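Coming up is one lone chain in structure tokens, specifically the form predicted on its own.
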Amino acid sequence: MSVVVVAGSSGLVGTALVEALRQRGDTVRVLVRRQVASPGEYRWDPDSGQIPSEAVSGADAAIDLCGAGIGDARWTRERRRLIRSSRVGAARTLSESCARHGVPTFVSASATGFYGDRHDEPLDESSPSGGGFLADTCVAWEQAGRPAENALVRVVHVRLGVVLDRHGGALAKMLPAFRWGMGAVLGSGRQWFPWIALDDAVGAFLWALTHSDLHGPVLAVSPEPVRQAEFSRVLARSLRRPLFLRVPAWVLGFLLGGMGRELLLQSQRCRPKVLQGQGFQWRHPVLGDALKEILLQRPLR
């Protein structure tokens, strides 16, 4: 049984991860920005670097999942600033606190956006960063863990692909259109789509916590990558709906600007080399099987 500090517990991955930690018997200290509402919560202000000592002192690990949604609003200048600062500021504050209080392990979320648009190039944890707003943000996000690294804290950066769950995230946004038979191939459809089922994303964080020899970047994606057109075909087939629409790249760029180009058209052919090498077992490695189980989930009340 461990004491684990979690920041960003209200998001899709955070909610599921906190539940999984508690189910295995861990004590979870949740960092919140709002007023404390229940035992085990601690109010912090990552923007100003304020975090209660009692939230972190004596903890076995800290997990950072903070970050404003990258697909929730058009990328205005202010939205870009928020996307970046909400990740970098929180990671730096928690990293510095881990260093100050001697927390042995710091696990921070990152994303496959680190690689930028890489077409058909095979990518793994050793591949260099790419260009663009998301890549630059991910680089700064991971660098925010340096204070902990410098204090000899074990630091792991979990580079998440698109996390699939019917109750939130990208899939929840796609489902209404696909259910109405209005799903589409985006651009050429040849761009690689790095994905992971929510169960496996949670499993990757738990793996990072419990494997003391693991450090640095870890790709949390399915070992069976697909192109975007294939993803759309499998999703439509899983819902027993047709797929006949295609949205040209120029339309996405015109309607959504940089958000459309980077979120929907970039290609990242990622291989989870580290997790595979350590023997991690995916519950849902194949897209069709993953979507079948995800779509059978009971609706949230």
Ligand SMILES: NC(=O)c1ccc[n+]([C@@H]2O[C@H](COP(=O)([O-])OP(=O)(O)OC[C@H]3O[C@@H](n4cnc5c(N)ncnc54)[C@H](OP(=O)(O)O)[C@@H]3O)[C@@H](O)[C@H]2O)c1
Contents of the next structure:
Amino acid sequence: MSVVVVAGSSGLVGTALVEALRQRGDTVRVLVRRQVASPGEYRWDPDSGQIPSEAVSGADAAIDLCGAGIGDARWTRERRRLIRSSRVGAARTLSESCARHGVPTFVSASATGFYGDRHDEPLDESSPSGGGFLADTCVAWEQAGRPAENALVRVVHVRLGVVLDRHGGALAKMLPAFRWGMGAVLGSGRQWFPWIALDDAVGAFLWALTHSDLHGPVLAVSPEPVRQAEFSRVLARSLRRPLFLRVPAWVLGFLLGGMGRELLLQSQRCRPKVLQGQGFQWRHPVLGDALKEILLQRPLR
Ligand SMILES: NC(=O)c1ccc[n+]([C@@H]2O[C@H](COP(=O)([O-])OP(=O)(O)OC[C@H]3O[C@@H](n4cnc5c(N)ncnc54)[C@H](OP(=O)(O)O)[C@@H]3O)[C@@H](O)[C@H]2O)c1
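So the form predicted on its own is up there; where is the form predicted together with the named molecule?
Once more the chain from above appears, this time first in line as the rest of the complex follows.
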């Protein structure tokens, strides 16, 4: 039984992870940016670096899942600043606090966006970062863990692929169009689409907590990557809907700007070498099976 501090707990991954931690008997201290509403919550302000010491002191691990949504609004200059600062500020505040209080483990979310656009190049944890706004953001985000590393805290960066769940994230945004038979292949559709089912994303964080030999970057993606066209085809088939539309790359760029180009058209052919090497068992390694299971989930109450 451990004491785990979680930041960004109200999001897609955080909600599921906190539930999993509690189910296995851990005590979860939740960092919130709003007023405290229940026991076990601690108010912090990641922007100004304020965090109550009683939230972190004596904890066995801290997990950072913070960040303003990258697909929620057009990437204006202001939005880019928020996307970056919300990640770097939270990771730095929590990493410094882990260093100060001698918390042994700090696990932070990161993203496959770290690699930028890499066409068909096989990528794993040892591959260098790429170019572009998301890649630069991920580099700065991971560097924000340095204060903890320098204090010999074990730091793990979980580089998440697109997390699939029916109730949130990218899949929930895509489902209405696909249900209307208006799903589409994006651009050439040849770009690799790194994905992971929510269960397995949560499993990867739990794995990072419990495997004390693990540190540095860890790719949390399915071991069976697909190209974007294949993803759209399998999703349409799972919903028993046709797939005949294609949105050209220039239209996505025109409509969504940098957000469309980086989020929808970049190619990352990632292999989760570290998790595979350690014997991590995916519950949903194959896209078709994962989507069937995800689409059968009960509606949220
Ligand atoms: N879901 C994916 O497909 C995916 C893929 C790659 C990487 N990731 C990364 O993994 C992390 C967790 O993903 P998620 O899908 O659970 O994200 P999410 O649903 O968007 O939740 C992120 C959480 O970050 C906190 N947050 C929001 N705006 C913030 C701000 N301006 N400053 C500080 N914190 C803020 C919120 O928690 P509180 O209100 O509780 O503070 C929010 O619930 C994120 O950093 C995300 O970028 C996710």
